[in-house]
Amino acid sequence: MRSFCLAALLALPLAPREARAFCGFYVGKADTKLFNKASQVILARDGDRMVISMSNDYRGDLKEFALVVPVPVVLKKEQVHIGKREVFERLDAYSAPRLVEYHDPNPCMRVAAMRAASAGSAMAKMSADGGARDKALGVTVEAAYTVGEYDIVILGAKQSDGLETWLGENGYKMPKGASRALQPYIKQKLKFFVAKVNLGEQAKTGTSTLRPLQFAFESPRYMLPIRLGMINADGPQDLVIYALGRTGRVETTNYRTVKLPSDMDLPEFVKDEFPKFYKDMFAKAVEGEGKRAVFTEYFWNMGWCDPCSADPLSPEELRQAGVFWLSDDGSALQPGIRPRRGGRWAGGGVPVFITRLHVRYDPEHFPEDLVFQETADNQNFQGRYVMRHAWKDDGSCPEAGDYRRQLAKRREQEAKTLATLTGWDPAEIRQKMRLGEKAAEEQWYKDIFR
């Protein structure tokens, strides 16, 4: 367990709390490992320049892998790179919703309030031998190359069924119904970034998993295509987006962006059930928004955190995540200036903000791709849930009696909050909390689900 404290909790335990300064022990987080079908994407954008990193959570025969991403321009080989999975893990750990715990101080000890402020041979053969067939299908191979373990082609297409046929004939395992999903992108005259695994190159990596793909381009459109990923889905899918920018919070413009319930006091037993709590709470929030909302789980300046569930990323790690406007000392670069090497991480505020967005999507409720905008909102937010340990020693001062009376009310409110957030059985919550079973005390939870 690690303690992170940027402000002392010196006021009485039941007094109003300062929302911008937290002091406590970080004890757990709700990372992407809680969700079986969670994909992760990093979006780093400044102006019209954008870097997308995609972590391929692919399980199965690598010969069956195919990635098709609509892009606005033809990507050259130098615009495509192999990313680092560790960067995804670091962003996930840093921004994950967290559980923190506090210990109530002795109410008899009143203290003053204080605050601290290269292309492979198979690719070449495909381009050389398939020209006539490609033309007949209305498909143009704009570029072809190999990056790491991926064989990549950039395609232009005039018709969706021709593109689907081309992909099938060239060894890309596309699900049935792909033609319909491809059609809107063809109408928008987008290109298609298509990747499959080069098994020979994959063997050289020494790992059975696929490394993330990262590509950079310029476009006035800030969007992420998600419709192709729903073609063969057997149910709703989770997507976690780490949007990195230099101005402020990122939100969607074509769906509602809402903040998750946060800063809630929960019963102490939730410490052992935090993963279940978070999954059930998120599912209930999704249902409450009609399954059509994008949820903000975290927004903060990447130079610090309070409380921290992981250390902030260094400038080098942020550049690996696609933040092209950052120098080694954490300052912003002017357009066109390359970052210097050998600098040191200075800490503190940096010109990089992270917005963590979580969406559970399916074709019925998310018929459109996600479109984003970066706002001027700089107000920090985190999915943060609080567990408060009661002061248990005896005390004869007047404040001790007041504290015990307020503590009883607080515990009742914690039980009610937990039931409301998750839909858990109120009677079971009270039993785990060892609350009294008097009829008058039970009335609150009988009224919750009227």
Given for the second form:
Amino acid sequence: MRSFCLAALLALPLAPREARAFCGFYVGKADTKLFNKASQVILARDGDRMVISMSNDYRGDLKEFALVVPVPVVLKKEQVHIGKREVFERLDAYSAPRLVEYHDPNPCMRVAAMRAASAGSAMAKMSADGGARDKALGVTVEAAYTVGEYDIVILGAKQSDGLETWLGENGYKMPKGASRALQPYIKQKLKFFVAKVNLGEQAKTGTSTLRPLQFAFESPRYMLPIRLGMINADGPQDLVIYALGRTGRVETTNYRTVKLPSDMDLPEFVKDEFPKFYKDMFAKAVEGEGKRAVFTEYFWNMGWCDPCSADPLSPEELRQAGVFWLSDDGSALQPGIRPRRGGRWAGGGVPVFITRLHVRYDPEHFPEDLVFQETADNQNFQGRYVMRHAWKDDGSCPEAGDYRRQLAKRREQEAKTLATLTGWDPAEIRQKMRLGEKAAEEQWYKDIFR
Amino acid sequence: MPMGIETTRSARTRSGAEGPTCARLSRVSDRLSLPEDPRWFQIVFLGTLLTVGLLRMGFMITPWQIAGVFAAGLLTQLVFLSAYKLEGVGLKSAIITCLGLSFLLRSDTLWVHPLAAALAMASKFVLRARGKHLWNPANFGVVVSLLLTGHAWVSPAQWGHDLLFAAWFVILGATVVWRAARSDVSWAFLACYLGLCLLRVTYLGQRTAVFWHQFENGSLLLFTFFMISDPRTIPDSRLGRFLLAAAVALFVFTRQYEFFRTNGLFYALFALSPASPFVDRWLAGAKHFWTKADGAQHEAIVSGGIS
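Form predicted alone already given; the form predicted in complex with the partner chain follows:
Complete assembly follows, chain above in first position.
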């Protein structure tokens, strides 16, 4: 029997890369490998046209794999495509929250601090002989085909119990509660994209993993069904959405969209614990928003970055990610589409904006599927955390004394910021920073009881 | 002080012989020592909401954008008051509109907010019929910015979905609309819209949690109690207000759940509120006055034959 899942899991780990950037040096990132049970999906949308790419990290027996996704239209074979896993990895690396570092200059030299460095087919068998039975169950096989290693059927249904029975009879193991979760989609006249692995075709790919699935369709609905995936989930799930659009930032309209805290100065030891820092900060932010928010981790024009955690995607890679409005040379395909400011896209960019949204959802706090809107917002945002290395040498000039006093204050502030963001024990943070037990200003009584 | 422009222009309309609602309210106000003009409540409540939005909810609006809204909005109001030679008319309504625009409208530029505020205030003086302005000024500013600038958006989920917040909005909002004696339109709209949502949830077989999620939408509740209830842009008769509320609810619902488009609340009111003066012609009702003095001044103008 096949198990039933909606979305795929996280991308393969990437080795951290070091890249130079205009404003500080990029030293680390927090990519999706941090989060267990994290799915990734790319939504490339312009007008009512949309390409959805779903990463697939299923690790069990391939015979057991099955995917059921509600879709607004009957998808023809030409509208389904096998994507490249590398595209997810590239998008993840490019948009991941980043840690940057600076070195304080020698206070005695009064040199400007900033140093610039630019970053630079066989048809599926399941529908062959079951026409009468399908009709009795109210299930219509709208289309059936094989794409890559997947056998796909597009189902229309009249009743949820009929669909559940049909799926059961065709070898899909339905979790408890599936019928109730399927019903709202049936009533909204959505179709069901059902995929399983064609083992013969899969063997030809030469790999043991499944490749991402992509669908292209036209629909006024800008939404992502997450409710089905909650049926057999044992706890909250993480989902990272890369929303690619032509106009601006993407946000959810039925859940609050919140930018994660960014541009914070953090203690130096965080360099070694950056993934843990990010994970804990995210968890605290989720709690702080009552577990009901969607978080923006990154928003930028896809043509550049600063600092870069990875090079921007090439036009070819963007097209692989579903950006259908882009030509191979990076210009917009449709005539009449012009940059918004002046004759060029701001910052030498391309007509593609990426919004990276991260949501941790569970059935209780996310009763509805995610609905999105593309806004006119073009203001860049990135999850960026700053580490400033102190000037270590002894200096005898008066400025050195001032510097050390300011440094002590700065470190106190960094410790507080870290504790507030992550909920880590302040005493432990101070110990790791080798700060005294209490800040000088908190020991006000020392001045009087000398 | 009364909104002078309404009194002078409305002198052409049917005589406003009614004033019992004002009298009743003023008795209650006297007992509680509350200011008679409900716009004071609106200013306090909306100001509080904006502060909470900025400090707690991280609203995406900068101090410069807020300053731009107020500078342009108040200046436009003063210019028109001077041009129409309306003395003694205050800035309360303009402040309310500016507060509304500050927590509704979002932009990535500095010029959209002042433009929206100026157009909003100007619309109140210029786009009129039968003694009423055709659009709620904030609604007009938001919709025109969305349609024309290419740099504006509204974040419908910015208030989140929280039962405590929702309860707070309902209590504050209900107080304001009760003070303005136009609470019927708010309750009628809320009942119609939520009724449609409940029918949909039931038909689709969704959990009741979905319905509560829809109810807890802060933007919906703010629209209900602070925008559609604007007494100057809705019909004078109760039946007329019910009809408008039902039509707006149907429009919003259809746009959202049949056509899957956003910002239904604002487009619905924008499309339908200009019908109000014409509904008044068909269904007469007591004209609204912010205060007793407002109503008395209107009476004096009418009986004095000034038109």
